[in-house]
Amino acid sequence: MASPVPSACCVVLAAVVMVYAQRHSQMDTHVQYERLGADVTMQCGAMDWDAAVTWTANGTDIDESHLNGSHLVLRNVDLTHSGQYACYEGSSWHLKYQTYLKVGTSPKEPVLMCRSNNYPKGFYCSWHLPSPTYIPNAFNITVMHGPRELVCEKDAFPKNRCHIRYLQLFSTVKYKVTLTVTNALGRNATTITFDEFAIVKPDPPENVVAKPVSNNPRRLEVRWQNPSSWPDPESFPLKFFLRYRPLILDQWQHVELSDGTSHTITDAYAGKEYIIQVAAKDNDIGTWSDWSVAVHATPWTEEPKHLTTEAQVAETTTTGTSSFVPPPTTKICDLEAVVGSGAVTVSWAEGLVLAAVGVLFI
């Protein structure tokens, strides 16, 4: 007779597998958008209000205190409530309903800006929201030049920017740009109008370098290059605005230059480190660029000379004489030694011979 224990184990295992499969079975997931702070009620599919059900959030069972019959009620939802919710029939654990809750806000009025940094080729428009919505947003931009709609080619990166090519230069007709943003909780829009010349703003000058001028303690030589995005500096030349100050002061000094890409500062404080920046602008139209990356430089200073006084020379001579030590010698002693005045010089070797003879005669 077969043991009933293995059969019982198989039944329990099969039941567990069935419940697991039912709780993880695939079903079309709805996406439900709700506003921050709202009260949210979810129905368990077609289940009756008084049916026994179990709700889960991201796979974790939800306490029954959040249920009103078979309905799930969430009060004053915030971003932490976003996630996947599922409802199961109480007795069979059949999946009856699932949804993905996304909590967010409707969009506020977007911020829109248009600028030409490569005049006369065209201009670009960029935009952003003043605050996040936490849910997906869709943007639509329309550019009109009089009655004509222009194509705005969107950039792959950044995604919130597009470019428009000028079809007619030196036009007095205004441009009108409208940006609309929509999401599942609402929409908003903004519109700006401008003249062609008003939005011309070059990028800052590039490769700014500042160096001291040899033998000139109050001069600094500054050089830079036109912004690489400015396509035709010969036909549309730029002028420049240079500012500089020593680090110890807060007040800037300014110089406006109508041409050229270099300038020599002639009134720098000797030995003081300076911070220097340059801006650019079309000679006739538009506005000044932002400031370039700051560079630092210090005017030339003369190398200090070593000054020696007569007292220092005498002291050095005396010290050197008194402390002189002759080099070592390999001699054991001198061959001759002077003893007193008129003393007899005796050879060390001869002394040894005489001593030996004396011993023999003892």
The other form holds:
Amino acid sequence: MASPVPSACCVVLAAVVMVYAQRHSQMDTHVQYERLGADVTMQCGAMDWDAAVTWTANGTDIDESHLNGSHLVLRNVDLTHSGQYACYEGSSWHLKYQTYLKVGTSPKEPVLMCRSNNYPKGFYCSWHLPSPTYIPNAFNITVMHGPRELVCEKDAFPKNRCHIRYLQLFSTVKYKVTLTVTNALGRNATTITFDEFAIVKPDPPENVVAKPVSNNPRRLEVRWQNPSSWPDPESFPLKFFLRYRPLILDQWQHVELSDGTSHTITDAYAGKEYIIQVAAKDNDIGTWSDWSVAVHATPWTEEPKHLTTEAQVAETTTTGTSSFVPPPTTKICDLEAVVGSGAVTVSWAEGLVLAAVGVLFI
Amino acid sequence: MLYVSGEISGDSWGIFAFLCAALWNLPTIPALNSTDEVGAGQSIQKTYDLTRYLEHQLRTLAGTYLNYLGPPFNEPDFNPPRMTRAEMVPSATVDFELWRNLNDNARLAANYRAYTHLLCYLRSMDGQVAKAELRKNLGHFCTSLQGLVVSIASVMSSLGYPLPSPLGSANPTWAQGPGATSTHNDFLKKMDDFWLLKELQTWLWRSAKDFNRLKKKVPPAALMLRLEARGF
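What I would like now is the form predicted in complex with the partner chain, since the data block earlier showed the form predicted on its own; can you produce it?
Everything in the complex follows now, all chains and molecules, and the chain you saw is the first one.
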């Protein structure tokens, strides 16, 4: 036997739910994507054109001048027009329509590049858009190797990147990679084709360290390590390119090294701070890596003694000059420079002693 | 003198004779003195250097030849599908793990076979080229390539490996000369030339890596033991 009180409650509850549903059924939130610079017209749901309505943008009432009947007209929209738009019936203030407007552009041709920094394991491809679209974009990448399609596994980080493992090495067939970018306003794509060997580019060498060499004022010892991403330096050896210059000069000196991960610079200018960088390349294929992080080092100089050495006197005389003239490679004690300076006044006899000491140190 | 195997059979005499003829023409191969500790190592190094030299020469030669063939063969993005005909040219492409685990003998043999085939095909291409300058360059390249074949043979012999069977069976019908091809097959013939050059280029890249591996894996001591075992 059904009890009257609980069933009455059910009826009331059902009625409330129905009314609520009816009110909110017109309030499914829409999302609308529109092009930058376009004219946008929004209709207030099912309302007639001549109905009295009020539109709001992000909660703020919109002036009637933007209305055409019950339609909202936005001309030449820009990014500031993005937001939530709602339409309310005039008198009852019932919410009749709601939409989220997102202003953006269709995608321009994306920039795609592929590189193998871990040969012979595989390669990765990364991409980006040259200019923002301001709305969400979806990227799809396909990699073809002859007739076969390969799966490029998306990296967790960075996001716009995926990697492929080589199943076969020494392939004569080119790889063809196509990237398609799609959003609500359009799509665009780009394709690149390359040989297995052409995209090999290691990461720069790591842990570059430069140290002075005791009792050698013109030497600097440089050591580095193979990039950790290069999986097999035994079978796929790297060669290196070292460049160095004193901080005060613009011109680099270069040394190419076909093996080993160290080198001693033997023609450094005494007492000058040097900047040194190293790059790597597979011995036979591909291109040079980017330059490593720069390291600074100054060659060994002798501790100051009771008798100032020629090197230190030369230092004090040249610190004041604005343009640096490199000293000649065969050190000649320039008595003129020593005697002519006001910083250190030295008598002729002492100059001779200095010259003798200087010769001892060449 | 060098012995390819303990027993000298009919086939081995042929190989032996070939080697002799080749070695006679190539005095640069180092004499295998029992006191020369780095004999095989040096040969491997020389073979490696030869592949690099050839790869460099091929870049110029291929560029000129592809221009001679004309478009689309000389377009940088030209990426045609591989046809079965072209597969008569031995492919350098190999499964990664397989390549890594090749033993020295197999590695050297693969290189030897590839270049003997490639040399044969290149020579047939040589005879059909209309332009004299290009024919001359091709001829020079073939000579250098022959030097590479001999160099590889020398390494194999010095390590005691038998040379793979001679080319008698491989008779590329499509490379028999103008008489065998009609004008209808002109495009297909150009396609074959394209793939031949591509495969040659890829082999030279691969060989550099092969010989790098061999350099590391063949210590001079191993050679000494082998030479002693053969009574040198």
